[in-house]
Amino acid sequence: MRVLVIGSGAREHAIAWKLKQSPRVTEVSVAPGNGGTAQIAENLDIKPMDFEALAVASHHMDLVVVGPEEPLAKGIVDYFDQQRIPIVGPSRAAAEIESSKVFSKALMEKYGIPNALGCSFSSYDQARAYIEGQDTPLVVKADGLAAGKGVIVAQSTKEALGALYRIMVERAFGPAGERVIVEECLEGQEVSLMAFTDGITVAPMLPVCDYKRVHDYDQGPNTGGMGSYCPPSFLTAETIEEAQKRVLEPAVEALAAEGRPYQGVLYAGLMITPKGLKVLEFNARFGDPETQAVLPLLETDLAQILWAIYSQTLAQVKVRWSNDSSVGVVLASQGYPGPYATGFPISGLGTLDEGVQAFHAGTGQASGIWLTSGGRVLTVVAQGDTMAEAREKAYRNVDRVHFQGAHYRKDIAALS
């Protein structure tokens, strides 16, 4: 099987790395890929939004896997289906469960999927009036895609109004801010639960916790993710089963009922509150950095699973997972998620312990030297029999990697 992975981050490096382990897979390409994927696959210099060029490059491929959200939101699966190229991922209509928070909330309300109390608005004045009448804290969400940064938790009315102004008036996230959702701020333990689905069968992955704020103890602005660990000890098998029955399966069934059948990876961001579990958000693809921590624990052939999703035979596949724990720590450039400089040499990648992975995101090479090229540079991931062992191993190896201004959180999995 020849597989093309679309994307350029650490998530896509992890997907390509896992596919390379499959006896079914003879060739892996990544478009456009990064410095890390170039070590294990063929990088194709094609941007994820260049559907026509990707389709031409995919005609000799047996399967295409989409990593990032934007191509899915813009209809890459629909385009490839028209070209009769096998591709794994939801259609544009189904991917709206991520690309429009307003649509997603309306879907949850219509089909009884538990979520936070709140309202959606297309009018700035109406949203402002609503905020002024609510208790705080509040969560203000841009409707569309905003690279994981369009959700602001406001501790005061002033802060909520400021977030609303940035989103709807200043258009900090562009067209994503044409509509907003204002919700109650849920309290509890947050967890992500991804699942493989062919539109009929839903096979949950292991639950994973990620860290969105840039600094330790959830301080500073939101990022695309600074690390993750898997599985959290606080989430019981009974709660996972409840999430499957009350969230994942109903969401897939609801999309089918709306004429938007869903095939691919469905990601549910959940809050385990004193009143039960509630959905924070849905994503229409593998999470980042969650995927980097989860995939090393997958024992079933990933290529087999992805083909079963495409061919709607997932019920015939037994998805098995390791009993180990996994911890991933993101090394970021100084200044991220704000402005940052790149081009700094990276040292220490050749000194990592056996079995520890450094999944690349913002890296490149010049004259054989690794260089930084992005905000999130690497995710160092380690496994162990216990979470404490996995965490110690991950940080021991993080400490061996150096580049100017390197920044990482030191509390990943500290309270797991």
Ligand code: AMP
Contents of the next structure:
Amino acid sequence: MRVLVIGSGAREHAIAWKLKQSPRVTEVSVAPGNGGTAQIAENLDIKPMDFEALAVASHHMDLVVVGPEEPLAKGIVDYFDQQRIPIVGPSRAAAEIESSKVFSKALMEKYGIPNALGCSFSSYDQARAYIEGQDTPLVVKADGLAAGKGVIVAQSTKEALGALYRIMVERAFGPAGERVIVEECLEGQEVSLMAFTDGITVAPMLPVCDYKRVHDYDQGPNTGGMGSYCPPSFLTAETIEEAQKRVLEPAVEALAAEGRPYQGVLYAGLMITPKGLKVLEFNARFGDPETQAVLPLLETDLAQILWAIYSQTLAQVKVRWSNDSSVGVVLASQGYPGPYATGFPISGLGTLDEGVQAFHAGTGQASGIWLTSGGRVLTVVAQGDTMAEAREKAYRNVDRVHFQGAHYRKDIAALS
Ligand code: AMP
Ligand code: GLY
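In place of the form predicted on its own, the structure of the form predicted in complex with adenosine monophosphate is requested.
Every chain and every other molecule in the complex is listed next, the one we just looked at coming first.
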């Protein structure tokens, strides 16, 4: 099988790395990829939104896998389907479960999938009146894709009104702010549960936790993710079963019933509250940085699973997972998630322990020297029999990688 992975982050490096282990896979290409994927695959200099060029490059591919949400939301799967190029991922209509929070909430309400109490608004005045009548804290969400920045957890009415104004009037997130959701703030433990689905069978992955804030113990601004660990001990087998029965399977059935059959990876962001589990969000793809910790624990051939999703034969595949634990720590550039400089030499990548992965996001090479080229530079991922062992191994290896201004969280999996 020749496989093309679309995207350029550490998530796509992890997907390409896993695909390389498949005896079925002869060739992996990544578009556009990064310094890390160039080591194990062929990088194609094509942007994820350039569907035409991607389709031309895909004509000799046996399967195309999409990493990021934007091409899914813009209909890359529909476009490739028309050209009969095998691609795995949801159609534009099915991907609306991520690209429109209003659609996603309406779907959950209609099909009884547990989620936060709240309302959708397309009128600023009505949203404002609603906020003024609610207790705080409140969560205000832009409807559309906003690069992970469109959700504001407001502690006061003033803060919620300010968020509403920025989203709907100032249009801080552009057309994503034409509609909003205002909902209750849920308290509890957050966990991501992703699943492979061909639209009929739903095969859950291991649950995983990610870290969004830049500093230890969830201080500082949000980032694209500073680390992840898998699986969290607080999530019992019963709760996972409940999430499968009350969230993942009903969501796939609901989308089918709405004429939007879903094939791909479905990601449920869950809050485990004292009143039971509730959905915070759905994503239409692999999570980042969750995937970097989860995929090393996958024992079944990823290419086989992805092909089964495409050919709707997932029922025939037994998806197996290791009992180990996995911890991923992101090394970021000084200043990230604000402005940062790049081009600093990275040392130590050749000294990592056997079996430890370094999934690259913002790296490049010049004259054989690794250089930083992005905000999130790479994720160091390690596995162990226990979470403590995986964590110790991950940090032991993080300490060997150096570049000027590097920073990372020290508390990944500390309270797992
Ligand atoms: P979303 O993109 O909807 O997942 O929101 C991003 C983050 O905001 C989530 O990962 C949660 O940490 C937080 N969040 C979203 N909705 C809620 C809610 N109703 N209550 C508390 N936190 C929330
Ligand atoms: N880690 C959250 C996401 O991938 O959207």
